[in-house]
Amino acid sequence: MTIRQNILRTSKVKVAEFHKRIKEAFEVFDHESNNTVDVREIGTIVRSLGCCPSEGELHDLLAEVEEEEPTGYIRYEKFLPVMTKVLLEGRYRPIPDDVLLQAFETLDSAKRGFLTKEELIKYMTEEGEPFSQEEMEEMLSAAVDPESNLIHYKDYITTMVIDEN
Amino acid sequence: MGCGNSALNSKKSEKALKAALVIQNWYRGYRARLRARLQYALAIFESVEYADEQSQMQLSDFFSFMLENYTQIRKDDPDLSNQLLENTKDRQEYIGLIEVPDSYDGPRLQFPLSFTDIVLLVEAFKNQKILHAYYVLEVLFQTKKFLKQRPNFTHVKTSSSKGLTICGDLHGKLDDLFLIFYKNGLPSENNPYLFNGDFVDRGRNSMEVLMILFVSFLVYPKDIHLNRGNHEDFMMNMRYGFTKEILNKYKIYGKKILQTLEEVYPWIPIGAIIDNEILVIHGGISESTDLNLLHRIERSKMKSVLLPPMTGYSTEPEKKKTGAIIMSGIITSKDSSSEQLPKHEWEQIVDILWSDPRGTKGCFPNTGRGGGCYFGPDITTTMLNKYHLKKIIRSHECRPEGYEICHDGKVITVFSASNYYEEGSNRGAYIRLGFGMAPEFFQYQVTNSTCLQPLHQRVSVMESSAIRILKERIISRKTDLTHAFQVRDHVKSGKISVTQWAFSMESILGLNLPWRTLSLHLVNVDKDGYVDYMSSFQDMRIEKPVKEAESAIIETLYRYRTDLQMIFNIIDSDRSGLISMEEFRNMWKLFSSHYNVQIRDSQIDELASTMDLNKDGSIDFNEFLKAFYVVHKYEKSNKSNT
């Protein structure tokens, strides 16, 4: 077998591989069975499977999977090449604990070690791509201290990163 | 100095920026790896529990098969012989001898039930009064009473000043019902109602909810309006926990008011339309679903979806029909089986109650339940255009929102219990409607706690006990299931690939999930990707009561044991709670052969005996059954952590 060979055959077997992921990530979403899933969902069907786009970039992506006229929902056939194109080069990757601390420090600009929970609702639905109410209340009812009402973030970093796991 | 300012100024906010971006970024990543294990553990419980139906709709064609077979059992038997004499129940003989005592703290209705006996009932619910059987027999008659006069569609108008709530599903979740009321106010002449079915089953409180929705509708007849869903029903109540409720709550008329309730069922309307425009159903329509037919059938001789009309008559016309009869005794104890319906009117009932949307076009066989079926947009629009409606109110579907939109606007699911499948799975909802005005939606959620729980919080808790259910079917199935995988490795290292495994949890257990992504919860995979299958079925094992019994057999009762409990239900009618040897081993044999289960006549001899515990010839059987339980080895640990 030629090297070239071997290479096409690990990439079909790593082809395959990601056709099964995204098609269960899909199906999950899949409410009424028929191979479509809502418009809105797209963003956590790519997320759950290890990519962090951000919203611009997910809008551009939006846009290669919807329909000349866009009905709310995403067929399958659309979304498989479109993501598995995404997953073999590796795009959107996601954001290491060190990159996620320093963005905390650049925020927390007096070096106290937190943020209060103006400061952070602040930076979170006025700068970048603002969080909507729901994302913000999720977000502060795991990061405050409900005593000081602050925001320890190294902690909070911590505790996300275990949680997860 | 000002313009170096602005410069730095704008720097650092561009810094500022950037960071933000970077934590949002991270953020929605992290809530939607939550948000799809979420996902995941609702199809879970959601593909377990239509499974369960399923097997449970399987019971239907067993009961038919019984009928052919179980004849000589109970030929001799006196007692049913009485039971078939006896003609409808006088109201008087029920409750005409029951007392109330004295001591008894809780509420007294005062018939006729006035709007005070509505505000009376709700309180001492909420302090956990149980309502006396005397006034819920009371209740019951008084309610078959005016059902009997409704038609099977109640046609219900709303005005500018006068509209209608629609509550689905409420499964006995009082909390529910109460947090309606709390928003919505209480049912009045002037606060109109219509609950659409699926008020018992499942939650701690069918008894409760269902005397306050049927007080509520003797007191305002015409503006509280009940439809019938598939769990009014008795037989489905032998098995969702209806039944069990009910004989824990009254032990002494439990049974009195088990027989007047299965008499009340089937008087209740399958079916409301409002203003002429809306149809307002439990399940569903079908494509033969006939809005006319449906306006004529007699609606009361539906009593059960697992009790199908007798087909085959003309074959051997005089065994089928003896067992017809002696079946019937045992099951309703007076109604013979002339008072059936003819097959397609049968057939009309059950669609409505059961069958589920689905975006594909056409008409399929509800696979997921095993009974209605999944109707397209087409069927949809077909069946509004044909009578004149515009759209379709349903229920029987849990949906995370508490409600849900289909079929191009056309068809409205609500359904009223929140948390169905488990603290946090999802929202209630109920649909206010106005004269000439869209639908409004409201929202809610029970819950013990005042703040928002974190979402990795509520995750985890779902995640963790849809992982459990899972890990219940799977060890039922453990033979089965070993054979499967020790056929896919072929070299017997005891391993094989993630697909392979994922393809025979599928095949084997019948339910469709996403089982790859499972896989991290339910075995070990080496780097490699391979599976140590037999990890399957680590930390658990069945609890046998009888311990020399196979494992095989063992599996099967576990498997099948709230059908079997059904079938003892039925089989034991004066509730003693007590077979003969002789029925358990012909009840046993009668099942394994119609489900193909390759058990040993001596095997069951075997267990009869081994059951038999004070050698007085009687099975305890629900105890037997009870004593059947997943042993989860991590499950104090695990309870702790969440």
Given for the second form:
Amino acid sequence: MTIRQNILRTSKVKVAEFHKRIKEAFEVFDHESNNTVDVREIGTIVRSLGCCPSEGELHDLLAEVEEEEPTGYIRYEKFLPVMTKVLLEGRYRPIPDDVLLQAFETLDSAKRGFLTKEELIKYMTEEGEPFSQEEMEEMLSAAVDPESNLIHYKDYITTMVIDEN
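Same protein, the form predicted on its own this time rather than the form predicted in complex with its partner chain?
Here you get just the chain by itself.
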């Protein structure tokens, strides 16, 4: 087998694997089993595939997969090629855990190893691109330690990091 044939074979296997993963993720939200999902579910589907687009990037992605006249639904046939390309290109990669740790340590000026719920809410709603109420609640539900009511960010980061294998 030539190098070219081997590369093509590997590429076909990778595309087939991506198609399988995309189909499985899409089907979770295809409640009517008609190869469509509610447009509001696309962000969840994309993130379940290991991608972490910003809201702006997600908006651009939706523009690629929506119908000419938006219906509120996304068809699998339009989603599959766009999402396959996203995965092949490695777009919307998650932030590496060491960068996340550095960000949390910057917020934790006292170097305590944790942030209070109130501190995190303040930082996430008043600085930079603010989180929505829904995003904040979702983050807090995963980040806050129920026993101490604190965010031990090293532990939280391990739950956020996506396993590539």
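No experiment lies behind these values; they were computed from the predicted model shown. Numbering follows the first chain given and starts at 1.
Novice: Among Lys78, Glu119, Ile95, Pro130, which sits at the hinge of the chain's rigid-body turn between the two forms?
Specialist: Looking at the options, the one at the hinge is Ile95.
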